[in-house]
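To begin, one chain is listed below as structure tokens, in the form predicted alone.
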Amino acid sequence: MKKVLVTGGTGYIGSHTIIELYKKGYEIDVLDNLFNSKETVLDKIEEIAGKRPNFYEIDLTDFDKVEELLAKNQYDLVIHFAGLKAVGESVEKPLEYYENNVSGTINLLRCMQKHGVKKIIFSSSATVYGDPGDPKYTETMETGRNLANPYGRTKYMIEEILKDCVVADKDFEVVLLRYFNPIGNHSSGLIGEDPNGIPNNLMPIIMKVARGEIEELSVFGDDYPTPDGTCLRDYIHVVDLAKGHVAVIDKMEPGVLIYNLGSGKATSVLEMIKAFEAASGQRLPYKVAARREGDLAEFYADPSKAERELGWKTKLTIEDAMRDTLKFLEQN
């Protein structure tokens, strides 16, 4: 396998995955609409990897442009990251999320089908599990019930669409990678999470508070049934996550493969704040705010299937992520 199309490749996880793909000798094209990323990321990728992917500024909702790209290039594999991803925003703008994430994916799949591209790795999410009643999430758990927001529902819908595509075409190869909470960045400090606007995830908010761009961090609830009262989540270094995408490629086969990519450990919001303070020597101002609708007290991955079948497990720690984040803050 040689040529890979990475949708959303200038984004946070996509850019780190491209670095790992280049280490394995793949040729890469990037499709991105730059809605929540910057084209300058390609310069940073080139600086790190010594190679620069071909870049196409295309929105997946533009069927004709997607079709034109796949007509001109023969791809062996698509890694599909492109999509809107802010949970709160999805509640306010559900139609935008369904159009962008679901309709965009359908356009991509129609074009893949037309041009004989039979392999796709989908950037899914632990949100597809909803609230299964057990904080340790395994791939065999039921998905799609008690989903708290349109963002999570789009991920679930896309997973179901991909499963249906496999039923319709027995040669189609699908991997669903369910992420937990990516943090950190490349050790060079050149690429990292730098979303446009007000971020939704904890680490970019910590970064903006550290920079003075946001006055203080809001901790949503300190009365959960957890050791310090704040929510517990599974945080995974983005470089480990990127390596998970590469690890699965050689395992692909007709049908659907599903893997959790997480650390298997739960860390609280307050522990994350303290870890940043310890790494930076900087106090991080925060206030306790009301709980957010739909937030669970605790969940984390059971990543044993990925370790067993792919030989993949996380190697980088929360402390590594904080060190790398500080380097990114210094350089950007």
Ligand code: WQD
Given for the second form:
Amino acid sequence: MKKVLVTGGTGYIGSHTIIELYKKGYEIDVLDNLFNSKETVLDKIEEIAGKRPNFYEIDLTDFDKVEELLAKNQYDLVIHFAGLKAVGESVEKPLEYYENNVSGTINLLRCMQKHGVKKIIFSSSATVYGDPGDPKYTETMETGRNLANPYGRTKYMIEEILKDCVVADKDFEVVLLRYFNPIGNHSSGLIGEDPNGIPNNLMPIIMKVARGEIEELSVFGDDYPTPDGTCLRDYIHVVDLAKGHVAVIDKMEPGVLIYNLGSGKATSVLEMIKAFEAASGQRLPYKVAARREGDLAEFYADPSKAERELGWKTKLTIEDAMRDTLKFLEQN
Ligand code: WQD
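Next up, the form predicted in complex with the ligand in place of the form predicted alone?
To see the whole picture, the full complex is given below, headed by that same chain.
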């Protein structure tokens, strides 16, 4: 298998995954609408990997354009990252999220079906577990209950659509990769998390505070039932996350494979601030603010299934991620 279509390939996780795919000799095309990324990422990918993906500026909601692309290219595999991912925004604009994420994916799947593309790896999220009560998430846990927002519901719905596609077509091969909290970037500092507009996630906000674009970080609550009162999350270096995608390709088979991609360790917001300060040698201004609606006190991966079945586990640390983040800040 050689030719891979990466949707959302100019984005944060997509671009890092392409770097790892190139190491394994895959031929790559990128489909992206550049809503939350920049085409210049392709230059950086070429600088790092010495190869440049073919790029198609296409929105997945444009069925005809997607169909035309899959008619012209025989893809062996689709890795599907493209989608809106701002949790707060999804609450304000649910229809935009359902149209982009769910309808866009249905367009993609219909075109794959029409042109005989039988393999897809889907960028899912730990959010699909909702609030299962136990903070250590395993793949056998029920999903789809008490989901906090439309963003999480789109990820859950797409997982269910993919499972139904497998029932309808016994040859269809699906992988659901449930990410925890991706951080860091490629050690070159050439690519990294650089969302357009106001970010939602902790690390891009820390980066904007470090750049002086935001005055101080608001810590959303320090009265949670955790050791230091701030929320605990499983932060995974995006390069480890990217390697997880490559590790699963050779294991694909008809049916659905589901893996958590996380470190299995939980880190608090205050610990993240301290780690950034240790790496930068500078204080990071922050204040404690009110809790954020929908935040859970704690969740982290049980990553043992991916280790057992894929031989994959995280190798990079929070300190590695902070070091690499600073390199990206220096260069961007
Ligand atoms: C992490 C911690 C905040 C910003 C979300 C999505 C999930 C996945 C990762 C895509 C929380 C705290 C944050 C700030 C803060 N995305 N925080 N001040 O909410 O764990 O997960 O992003 O797949 O699907 O749900 O990530 O980075 O938003 O927050 O104190 O300015 O940092 O309260 O405890 P989250 P996050």
